[in-house]
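Given as structure tokens, the chain that follows is alone and in the form predicted on its own.
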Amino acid sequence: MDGLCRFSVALVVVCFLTGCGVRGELASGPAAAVSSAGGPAVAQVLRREQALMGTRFEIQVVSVDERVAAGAVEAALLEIGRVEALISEWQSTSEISEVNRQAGLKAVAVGPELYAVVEQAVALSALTRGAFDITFASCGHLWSVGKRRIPSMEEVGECRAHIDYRRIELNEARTIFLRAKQTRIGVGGIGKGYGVDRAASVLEAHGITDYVVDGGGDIRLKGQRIDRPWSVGVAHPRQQGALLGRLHLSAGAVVTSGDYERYFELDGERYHHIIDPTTGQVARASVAVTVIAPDAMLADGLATGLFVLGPAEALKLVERLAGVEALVIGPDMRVHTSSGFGQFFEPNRD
């Protein structure tokens, strides 16, 4: 696929299997291993869905022991329920709320996790040159999909001014302080592939090696689906069940934001969840965007930093970056792609 070829689609959900929405039933295989009583043992997949971190998440794997298989999904679950709980900002009782409420007053100790992911977004952060920037929240408020609320010029130039993550300071105490007081953090663009690695960290510790986590879209797999390699569609945004093509990929994470997930429409304007946080308002430079990198916490981070920097600046900074390929469609619809990007993409021929 050529990093510049035209396509009058867009890229938007992530799907398993044949289409979008095919999600329960992975591939049958043959026997895998042997039970401990000496007969076959068939290989099967196991899959478990439950709402968590604001979003669906749906956890398959694939073994020969079924009790094994159900405690290594249920214990990621949990993870993905505790991680929640100590990282949204949603959560009054959460660490950084107790950050967002000392803004300006004091530094707050926080435990090692929360203080490594906002160390990784703040890193991001100066990566993407803050098209990606946790302090976003100071303005994210203001804006709701669900109440189709536009918040007025006004209340966005006075936010936008609390905007930036170099007043986010990380001192190796573990503390974090932000320096002024309006200043808030939330890690919505990051924090739930935080949570998606957490569960195949769990998963692994299990012994489970083949599997997939899928968080609202938020992608880590390992192995294979019994006998052939995982294989994640890439769909249509606008005409539901048609895919662009698919990934196929045996370790990793595939993360996409577009302006399809959360969004309405007025006066003939799309207005979605992603925030520019250079302006304050909504991110227009993109349509949607795919990352695929090591882990889903990365390619979460990236994945909205990319979406508003927009093709041409996205795929300058893939290309510097290790193991990390994207594809970004921009307004006009044109489809771009990273010069790796291609050994994983099986294009749609129909």
The other form holds:
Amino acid sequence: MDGLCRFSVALVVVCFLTGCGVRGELASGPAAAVSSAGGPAVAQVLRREQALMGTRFEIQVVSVDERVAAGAVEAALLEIGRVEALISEWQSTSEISEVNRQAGLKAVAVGPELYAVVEQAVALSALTRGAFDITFASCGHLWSVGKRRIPSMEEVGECRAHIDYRRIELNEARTIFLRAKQTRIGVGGIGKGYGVDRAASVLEAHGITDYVVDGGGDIRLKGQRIDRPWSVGVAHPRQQGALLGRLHLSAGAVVTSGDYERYFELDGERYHHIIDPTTGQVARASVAVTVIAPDAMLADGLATGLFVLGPAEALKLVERLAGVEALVIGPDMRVHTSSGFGQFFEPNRD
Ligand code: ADP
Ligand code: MG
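For comparison with the form predicted on its own, kindly provide the form predicted in complex with adenosine-5'-diphosphate.
So here's everything in the complex, that chain up top.
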């Protein structure tokens, strides 16, 4: 196949009650409480979708009060939009764009959120020994899938020299300085996870205890879907629509990074959007990685970093991390899982 492909959903939340694929629809379940009017209140699932952060966000919440549910979801979607404006390197007015413009020149004062996201990104770089590195963006423009162009060895070699997370200088006065003039940062490998976590916090602040926030495969969930656990399908990376299995968990995040979400093919080679910082080239050590972690920002960054590391290194690292499990598919399509992954995973028997 030769063409630009964009599968919007890497992971699908599998709905158990009929009709849950309808936009903004309410599905009712068994009576769960007493309404303020004194009559029986019925728990319902409110589901809404919106295009945000370059993907399709879907939020599902369970509530006995339709107005509370609608208000919570509305606020969560607004929050994602706010985060998008804050961390997008494409919007010239964003703080991150200013940090990039001032590379090699001066430190830029940033708000607490961008500072925290970049701080977490740098910590993930240290953890993955540079496999996750937001200065990948120094080479990112070369590999934009929209361009469908393979850069020359010289171009890659030149920009590769500017990738190094140790050039990001964080100052406690909350400034960020990129020490080299041509170094750039981009938080595409972690920002969606942050948006998902923020949306989850907003839902919880509205009193919602059962929800799923799905940002195109970056998922954070809690509780259950009325009378059944939430279930997250793990997509087969080469068979569209097919599942490798399902994950069941009652709280936490599930994030997948794959070479099948954003890519183009040229001369039989697949060029996707994850870059190996050591080469400046498209990462080839994995085909897909699914990470379970307590929060979506960690899961998101790890999924990207583990993808670059490949199955053996990735799982060695995961075994050292509390509360983190992973499934890694190598280039030979062999599936590798961490020791605790199986307790959440129900493989597809088809
Ligand atoms: P998606 O955002 O499509 O779900 P990922 O979470 O794997 O997928 O993130 C891929 C994005 O991460 C790329 O589009 C790019 O912005 C960024 N990225 C690519 N390579 C790296 C890397 N080695 N380290 C950090 N971020 C990266
Ligand atoms: Mg990621």
